[in-house]
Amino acid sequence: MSATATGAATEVTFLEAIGRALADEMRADDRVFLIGEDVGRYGGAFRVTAGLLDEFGPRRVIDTPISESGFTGAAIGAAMMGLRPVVEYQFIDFIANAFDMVVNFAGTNRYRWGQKVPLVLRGPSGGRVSGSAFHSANPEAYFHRAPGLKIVYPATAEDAYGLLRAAIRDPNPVLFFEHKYLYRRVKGTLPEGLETLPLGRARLARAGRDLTVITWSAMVHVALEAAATLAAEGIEIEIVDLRTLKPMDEAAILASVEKTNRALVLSEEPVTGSVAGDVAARIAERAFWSLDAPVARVGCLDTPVPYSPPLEDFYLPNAAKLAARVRELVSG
């Protein structure tokens, strides 16, 4: 495994550099393969496994009925077997029909009797593209409680591919989000050589020195829209980018919170109950004398995601909505 790259970069979208992680693993271990509705013949809901059915056939790129908790038990199975899963919802949401077999199985297996489960468990999530209240979920705060999993949500190409390759060799169940708004959106550069970048370990996205900005997926982009406006105005704030909501690299966040002397928490899940909401009670509790304002959160309303395009936009976190909260915490 190497966390360095070295050699050419190749250019690719978000959604590319998923579907060239999965190839490269597969070609690299015979005992990776991919399961779930559309997988194989039609390449995926939004075609991040196209053309893999075509290299490496339907033993190891498997069509299923439409039965989550079905292909996901299978799944688990296999990992328990020696075999290494990627399991593709459709639409993340969908997930929760599988909630039983991630929780209460896959993700206490090893504790109950040391059996390594190696399984992904992957799929498209967010807003912003009028998918309504049952495609456009982010599902973390869900599973962020639940022991025995992991949860990655990368918000660049390379990050995508590093951590996708990594989550495949980790011999414990990953929770691997890919926002759909990133996909065709989002480009970045592939170095030849790259495998692997390390779980648990976030991405400083930007420096400043007024207030710490923590988040991932999507909302990444978010701030940074926010830091060029603020920048004009003299206020620059730090952007922490978790990668991994779990494992969570704390000291990353407490190190920046030490030195910006204020924190603000962004993210795209409902506030109540989210893992933003965790996120702001580590810094209350590790960080509290370096706080010069109280920790805010930025987030969506508790409701369901709204398919009207005007009320998705008043519903989800924006820079507009981010720039004006960060003000108020600068300027009290």
Second form
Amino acid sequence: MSATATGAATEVTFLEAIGRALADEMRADDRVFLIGEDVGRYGGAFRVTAGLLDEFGPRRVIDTPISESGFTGAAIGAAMMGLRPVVEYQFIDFIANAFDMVVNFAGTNRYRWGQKVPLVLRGPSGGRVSGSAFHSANPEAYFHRAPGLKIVYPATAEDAYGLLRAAIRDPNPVLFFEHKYLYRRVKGTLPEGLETLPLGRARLARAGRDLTVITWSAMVHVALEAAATLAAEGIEIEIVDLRTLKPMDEAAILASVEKTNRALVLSEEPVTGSVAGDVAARIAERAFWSLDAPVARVGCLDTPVPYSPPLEDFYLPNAAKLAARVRELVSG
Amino acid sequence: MTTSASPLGPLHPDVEPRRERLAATALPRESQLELYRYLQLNRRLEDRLTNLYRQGKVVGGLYSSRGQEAISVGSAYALGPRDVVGPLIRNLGSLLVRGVAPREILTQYMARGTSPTGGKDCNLHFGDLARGLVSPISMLGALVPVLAGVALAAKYRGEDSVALTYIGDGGTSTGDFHEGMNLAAVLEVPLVVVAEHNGYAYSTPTERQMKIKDLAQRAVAYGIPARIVDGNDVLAVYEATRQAVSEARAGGGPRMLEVKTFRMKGHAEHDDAGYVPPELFERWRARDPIARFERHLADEGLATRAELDAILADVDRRLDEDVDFALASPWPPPERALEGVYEEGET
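Having displayed the form predicted on its own, please output the structure of the form predicted in complex with the partner chain.
Whole complex next, starting from this chain.
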């Protein structure tokens, strides 16, 4: 293993895992650089890039004016010239300002004229922190149907580390969403020698026999919480953590559903037009005859993300809501 | 001096100089004849495309650079082999100067399987970094930050190549233009932006797009040096671009040129431009960049009529061959539509 690999196994937070992945890829490859708002001296709004300016200097850690479309476009241009930019959005909500660059340009170049765009677009996402409508986005559905992009949305520190390094090495534009609720609450151990984990592969987060919950990111932890409650009642749910939404590990989804004969898709998105809907459709099309119950979706309200904790709690899925829906499906 | 401080804009005919002499240049005769060849290739290829469009052979829209050829040709001619260009829809001449063959353009417009994109995209919408070309982007302004990033990559690697892109008067109102110009200025990257002031954004005249007279005024706000250039003088465009490229290459940061010109057709072939006062067309027809350059070549004793005719005959022969090639080219196989969304493997 090269010097870029982690040394002995170490416990890190989800946030530290991401910072380490960036630093390790930058040490391994001079083409990798960071660009975004306040990523340099300040170390990013959440301090993910803290210390990287000191180690790598302003050539490779580039602070920009507030111009998401501008610096995303510049990163695409640099990527086309053979560099490996990693773009940080201060909050992933602000990627909306760069939507044209990401969807119309970055995602289409390979198809239209054969030009690869090796690029990572990353930032803090998700709610449950009273961030309100402009600082709580889960934007995966906006990009899920856009051709040419990959979408990674990890739930654990180990996955965040290994998948981010894989995303940086991938020759395509990769959206890498980091649920901010997990940044300092989730810890994990990076195994000795870990470099990359493959994109496009789901992870079995829990084995069970009665129903499959397909989910990703922070909702994996909600599903695990519900699983403990349900196990006490004799209901064993299986949890498939997709980790990568695009490409989606459909084989892992179908294999689990064919075993448990029930499927529920849990996600932190408004249900209408969600990625969860795409997962449910795939199950309905390809595993219909294995199903003992309708495919269910548990997600957010079809509203903007509200601010006040009672409102946001009501808006978000949680373990109790999930468990209630699982009971209906299993007993039905 | 190759540039003029006075506005040459279509909206200010009273101050339009009547100057017939083209800008001074040290370009040798052979190079000037090469410029002439590119100008004529640009115009005559577009004339062929207009005919093919009327025959229903062009399956999408057709966009003309008529009257603006000197800008594309003159600016691209000022670049070095490792420089990178991001052209827009009216920059056919830039592609030709970078070595794109007419048949590539013809098969693109005609959506044939032999086109550079294999039928996947239209008109000039392809790139080839081996020839220093980035694909145009229809969303105007977007190329400015993208080419700023191309320039950033050169600076990152310590290379001295320069990125050049174009914008129209309409495109300078976009957020991407602003973000790209400002970013390029702050990052001090070697970017040259050629702003073509051709009087109309589709049907909207400049005075309905902005409250300033010169696009160069926009550059002032970014701290980017800009010059106003006669866009219908290929030598002026060449010399001004050469100077701007040289300054950017030397580490001076971005540069902008405002080139005053006029769009001599509608936005696209379907548009009869009935909203343009006929006298504007007349005034600008008298300033046609190719006719002016021909007179310059004759006045300076650089070419005889017979020599120019020989160039034209060669251009026409080349176009005959390439039109035949495009017409004989097959459609792409339908299942190609599935191919190439992702790059496979690690980098």
